[in-house]
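Here you get one chain, nothing else, as structure tokens; it is the form predicted alone.
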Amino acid sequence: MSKTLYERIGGEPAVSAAVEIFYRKVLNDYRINRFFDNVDMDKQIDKQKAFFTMAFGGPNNYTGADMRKAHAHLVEIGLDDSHFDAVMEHLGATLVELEVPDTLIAEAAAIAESARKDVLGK
């Protein structure tokens, strides 16, 4: 049986490191950081780690709302494709920084991209 993306990327330590670096990038980006103004970032980071773990084929401990519900209030205040693109840019840059091979970055990006319509309520 072939290994999941979660296993190939480096499991829990890799996902944890990626999420920490990812949110540092996101919170320093004027294009999107306003969407996190009233967010408990410790909780957000924990939720994101669980989400990526599940999405990449690791253990499913994700208990958050579905993507459409979780982001509906952000869509109401203007979340759109340009913001999703910025998030994708930071995800890619994070994985490059962690020296994840390009093929795995492409797989991770495809998984994240598959959530675009739900995140944006389309």
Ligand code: HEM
Given for the second form:
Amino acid sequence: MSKTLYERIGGEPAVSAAVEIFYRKVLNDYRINRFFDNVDMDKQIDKQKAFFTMAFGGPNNYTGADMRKAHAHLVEIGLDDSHFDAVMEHLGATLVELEVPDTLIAEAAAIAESARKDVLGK
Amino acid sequence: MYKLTIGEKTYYCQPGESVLDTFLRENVNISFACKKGTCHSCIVRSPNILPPESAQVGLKNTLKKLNHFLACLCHPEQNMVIKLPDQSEFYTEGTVVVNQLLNRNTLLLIIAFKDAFEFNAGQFVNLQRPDGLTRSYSIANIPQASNTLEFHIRRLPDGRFSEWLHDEIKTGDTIAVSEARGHCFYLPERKEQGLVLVGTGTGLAPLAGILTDALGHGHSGPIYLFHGSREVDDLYRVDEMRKLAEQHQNFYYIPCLSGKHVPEGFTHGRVNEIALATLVDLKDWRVFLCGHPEMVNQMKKMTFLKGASMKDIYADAFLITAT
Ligand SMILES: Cc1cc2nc3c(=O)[nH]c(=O)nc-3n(C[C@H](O)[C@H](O)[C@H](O)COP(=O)(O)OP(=O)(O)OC[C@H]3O[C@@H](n4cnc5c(N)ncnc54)[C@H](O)[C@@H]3O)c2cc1C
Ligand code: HEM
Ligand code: FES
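Given the form predicted alone above, what does the protein look like in the form predicted together with this ligand?
So here's everything in the complex, that chain up top.
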């Protein structure tokens, strides 16, 4: 059986490493950091882990409906394609920084991209 | 809706309620201090069914095995029989040996124990009043041959527990003390790492313990302590800290005052802002944050953005529990 992307990227340790780099990028990005104001850091780190586990196609219990629900209050305050693109940018840059091979980055990007409609509530 | 049974009595856990919520609504005598799984004072036991895993987070394996769980984190998934713990299982009696003011509103309390008390400097314990009221307080010293714990208690206006400690407790009195808890402490590794300690008010208590521990272990990296309050009369141990800074060339002490009146030798401004302005890059630093919850939460984010890794950020927010 072939390994999942999550396993090939390196599993939980890879997710932890990615979260630090990614979250620092997100919080420093004036285009999107307002969506992350007022959230508890520790909880947010857990959610970022969930985000990466999902993007790597790893074990998670989220459905499309959950994604809609988790982001609905953000859509209400203006979350749109431009913000989604910014997050995709940071996802890619993070994986490049971690020297993940291009083919795997493309796979992760495709998985994340597939959540666009649900995240943006379309 | 699930049934919760204690002895002969049955209570109904409403949708959305934790077991603790139900008990408090029904006036069951159960202790609690944080309502968020930190203090462990609401620990109870389910003798015949396994409690939900999420209600056992952070408990020792021995307690987990006996089906102990935290009432404040438990949202029942079935009817439960619950045993309130025999308090003596979790509390040790200590005797107050020192009780004196450190400044106009901070009490130094030293409690002695018969046997060795196991803890890491910087951890906290729960103190319990005979009527069951429970509050968390940080340990300010390192393990002593004399088996004593030191606390710094700030008097809050109309604060039930802190006023009781200030006004009624005398030397010679006994007091119930829980085991030490919490993750905010020094580990003697990577001794060349920079340490930054930021605290407001009695947030100095755990930081003083951590500082003593680090210096005692011969920590060689720079150690910065920023202690803040509004007025100079609300700081304490200023001279002791200055002396330590003279004795250890890698230790820097920066007392900060946010109020208008700032005497010579003190820095004007909020402690968090001064710490961030002083230390520009925190990559590879270890961070300790104690005291005011807003300061702690804001600094967790800011020190992370300045390069500190999440696993190197230790924090104790002195949350006040709404009751
Ligand atoms: C991990 C941890 C470590 C801690 N370490 C220390 C320490 O080392 N030193 C220290 O001094 N403290 C410490 N604390 C805080 C301590 O646990 C208590 O919260 C604090 O002493 C107040 O308790 P209290 O019973 O005196 O006040 P409470 O009776 O709980 O009241 C707190 C304040 O809120 C006000 N208040 C209460 N109810 C209301 C209401 N309904 N509306 C408006 N205002 C209200 C009161 O007037 C009072 O000013 C720590 C807390 C935590 C979580
Ligand atoms: C690329 C597709 C995305 C995926 C796969 C994704 C995934 C997730 C997941 C799994 C959670 C945790 C849900 C929970 O457990 O509550 C979450 C929460 C969150 N996401 Fe996303 N996300 C995506 C895009 C975005 C974008 C574009 C933004 C904003 C710019 C965003 C902002 C947030 C915020 C702020 C939360 C926390 C919500 C809260 O706790 O209030 N996400 N996301
Ligand atoms: S752990 Fe439940 S009240 Fe603190």
